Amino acid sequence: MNPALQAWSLYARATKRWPALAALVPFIPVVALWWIVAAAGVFPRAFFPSPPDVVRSFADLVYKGILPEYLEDSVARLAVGAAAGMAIGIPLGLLVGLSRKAHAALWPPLLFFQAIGDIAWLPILLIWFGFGLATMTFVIVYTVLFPVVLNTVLGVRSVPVELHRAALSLGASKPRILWEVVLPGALPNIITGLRNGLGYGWRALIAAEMIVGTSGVGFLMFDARRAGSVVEIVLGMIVLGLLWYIVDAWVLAPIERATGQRWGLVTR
């Protein structure tokens, strides 16, 4: 057998057995190039740390308990903000999508406030709430809210009118139509909005932690800047990227695919 085909066959079997391997392979050239540039001394080591430097920093911060504690703080803040954003966004999206009066009254303000970036609120939030959890929670809720609302409205309006009429002709009440027709039909769009909202919320959280936080991964990176520790900044960037990649690729994307398959929008 051709060596290239044999290598590809081994890789295909390995990735089928260990799916995580397929996610790691694309990063190998990036890490290799990074390692080569660092070893060549193109940039001063203090400004451009090598992969082993980052690994040592990771081990040191984990051993001291700093990175696990900060990571736990960031994830907890995102979870609270995302839950609040969903609790507000989904009912609001259903209301705007189902009611013409609500759409006429609320759609323009939604578009207006969507255009105001979450970080643009920080100056006034600092005056109102100071440097604390309330400010960061508001930023996350605000960021998650709009993708969830807008995608929920899109999902509600994409449900065929014939399904509403069929349910009414069978004697279904409005609450039952909402629960058994509208929500299932809108659910794929809601999941997509949640996936996008969490991605935006994660970035907004890190930015807020850099500016107003006293803990968290964003604070770790900003504190490292004050100390001139580039290796900790790079480590923070890698942790942020890997964590979100795991959450999006291994949790949110499968849920989105399963939802679409369940309601017939895509095929297996």
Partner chain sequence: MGWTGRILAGAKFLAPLAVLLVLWPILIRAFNVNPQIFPDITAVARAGLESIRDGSLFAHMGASLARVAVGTVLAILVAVPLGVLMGVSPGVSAFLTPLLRFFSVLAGIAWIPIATLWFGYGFGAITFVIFNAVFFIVAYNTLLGVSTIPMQVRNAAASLGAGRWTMLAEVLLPGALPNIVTGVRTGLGFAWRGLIAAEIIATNIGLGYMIFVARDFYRTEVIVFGMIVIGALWLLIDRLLLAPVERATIERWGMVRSA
Given for the second form:
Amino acid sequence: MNPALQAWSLYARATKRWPALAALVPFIPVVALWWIVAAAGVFPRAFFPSPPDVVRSFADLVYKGILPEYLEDSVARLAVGAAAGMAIGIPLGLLVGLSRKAHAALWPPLLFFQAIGDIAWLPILLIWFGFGLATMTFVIVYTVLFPVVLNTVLGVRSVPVELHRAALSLGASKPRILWEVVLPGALPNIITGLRNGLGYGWRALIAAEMIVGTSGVGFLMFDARRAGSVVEIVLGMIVLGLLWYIVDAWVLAPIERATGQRWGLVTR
Amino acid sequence: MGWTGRILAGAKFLAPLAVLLVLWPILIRAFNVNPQIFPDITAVARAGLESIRDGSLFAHMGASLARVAVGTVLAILVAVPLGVLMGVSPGVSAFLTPLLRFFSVLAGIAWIPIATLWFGYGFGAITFVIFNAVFFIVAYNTLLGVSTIPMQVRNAAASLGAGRWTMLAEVLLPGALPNIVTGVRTGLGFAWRGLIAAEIIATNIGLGYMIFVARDFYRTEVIVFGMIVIGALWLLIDRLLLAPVERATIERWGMVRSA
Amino acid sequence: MKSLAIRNLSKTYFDAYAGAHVDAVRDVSLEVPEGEFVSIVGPSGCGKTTILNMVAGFIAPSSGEILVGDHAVAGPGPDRGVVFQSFALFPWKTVLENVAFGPKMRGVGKPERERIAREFLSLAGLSHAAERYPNELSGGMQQRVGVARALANEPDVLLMDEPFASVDAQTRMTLQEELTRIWQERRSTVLFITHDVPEAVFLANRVVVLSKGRVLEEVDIPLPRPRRWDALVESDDFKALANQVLQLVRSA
Ligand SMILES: Nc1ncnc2c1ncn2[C@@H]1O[C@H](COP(=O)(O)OP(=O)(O)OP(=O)(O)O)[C@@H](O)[C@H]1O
Ligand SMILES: [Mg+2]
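Let's compare: the form predicted alone is above, so bring in the form predicted together with the partner chain.
Below, the chain from earlier opens the complete complex, with every other chain and molecule after it.
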């Protein structure tokens, strides 16, 4: 066998054993290429920092305590927004999904307000609440809310009528059916909604932090832009990507594996 | 459904929105709301008419739509062939998937600071942000679509005598199409928000700029009018352009969908 | 255990698509005495499911009445257990939790309802699968769970709508034999719907032939029990009865 193929098969076996490897190794050539291009001086250093520059700036910002503090601010805002968005979105979605009247009255406005993207609210929110936490919280809750509501409705409506009937003829009351049938049946969709909502909410948060922020990863990046520090911008982008990766791999994916996939409602 | 049925359904859909429109001025009067907090419907209508008369609305709309169109078309033109190429071999696609996922997570807004540094404020930076939002998500979805076409289907096509190009045109592209369309729809969703954010930050024309400048003068009627235009434009793009295409591909192929 | 009485039952649907009324069930009367097993057969679209859905309380009759014991049916309830063609198991509950669902709704405590569920699972020959999820079972096993779940709630009447239609022929015969065994043990009142004539004859004390929403004929099935397929396929009595019903269905 030729050595390239041998290396490939070694890689295939290793990633099978340690799946995390498959997520990390592909970044090696990218970083290497980045390093080479930066070292070759194709672009001015200030415009195109090299990997060590970014690592140094990472160490620097961690040492000064700025990065941990900003990261904490961003994550806390996202968590609060996600929690509030779900707390409002799931009950609202259940209502709209179950009640014909609620659906007729609320579905069109829901679609319309969803279309006015979160960020378009910023100017008027700034007038109402000023530059601060209230504005950012509103934007995130707003962003998370709609995907959760719309997908919850879809989920509720996707529960087969037979399951309602089975529960009724086994003696379940309406509230019990909500808890035992409707909610678990809609759960895979609710999680999809949460995933989409977090995806949008996350970006909205970054935008809000750039435009109105005084702290947070978005602010860090935009502040760096003002100071012309590309290193910190790149660092911010990497942090954002990693953070999402962690949320996805450690929070969302395990929930999905434990629910919809286990029950055979979602195939992957 | 006949056309009477369709009109009825349309009317039923619009009725709650009409109720909101009627309630709006009533509530404004009942609570005596300061127009610097929230405008009356008549003020919004006047602001709308004025922006149409002096042509500023079309200038802003044109700028925004041009950026979206250029960025999106470029992104699709590059992303789809690239995605197909990468998806042809299972090994390559498995290797590249984490990379594409990482970059599609960053797609859009996160690129604003660096894009404005590289391209300066204006058309270039904003189009780059949109390109970015669409490119990675479409490339990732194309890759996903191609790599999930069952090997049997490809073998069947090959044994029926499909060459390289026929395979591409008859099997790989149509097979990946539902994923590509979904990718475009998701990517455009991010791009549209990215557009508004970028226009707030980095330009002096466009719908995002229009509403953000109005804030400086507490012209809430212009802001609300702009929000309605932004929402209506997105509804038109999404419901009239993207959703029907997605439905046509996805439902024909019997795949699942989400809201 | 109670009797089931259906009196002058009719159902007219409005088909919005065609813009016309459909008389799905017309003036059907039927008595199922306590502990009897009655099958309804008939060609597709003759109104079998509609009748069962009215008895179950899922849809309201246009006219007529349905009595369980001396109680008029007004909606779905635990006095009538239903076994669905699509199984209708809760995908997010284990087999044990599915079977324990009825007792749970009655407020039975956890240890007791799990004991009940295990008892019925062993009756259905599924003790080994208690902790699995429905999507990890074969179709035949899923339907055994469906039957056990309905029985575990101790209904007065058991309603079954083509419960074995979506399993393979081998499994179907096994399930039919198991059902007769379980029925003999527990003597439930059963209304069983099928369009498979041998199945109807094999299972029932009486077969009701339905045609275009009306009862065409009732045929008593005095075959001895326990019934087993290997014995019955040879039996002339079985063949004659099955033939008689088949002729009725074909003339329907
Ligand atoms: N919801 C409905 N609206 C309008 N017509 C209906 C509806 N449900 C059933 N029907 C009609 O009523 C008639 C009886 O239907 P039903 O489902 O009871 O038949 P069935 O005997 O169970 O048939 P199968 O053996 O195919 O299950 C059919 O003509 C059917 O088209
Ligand atoms: Mg039927």
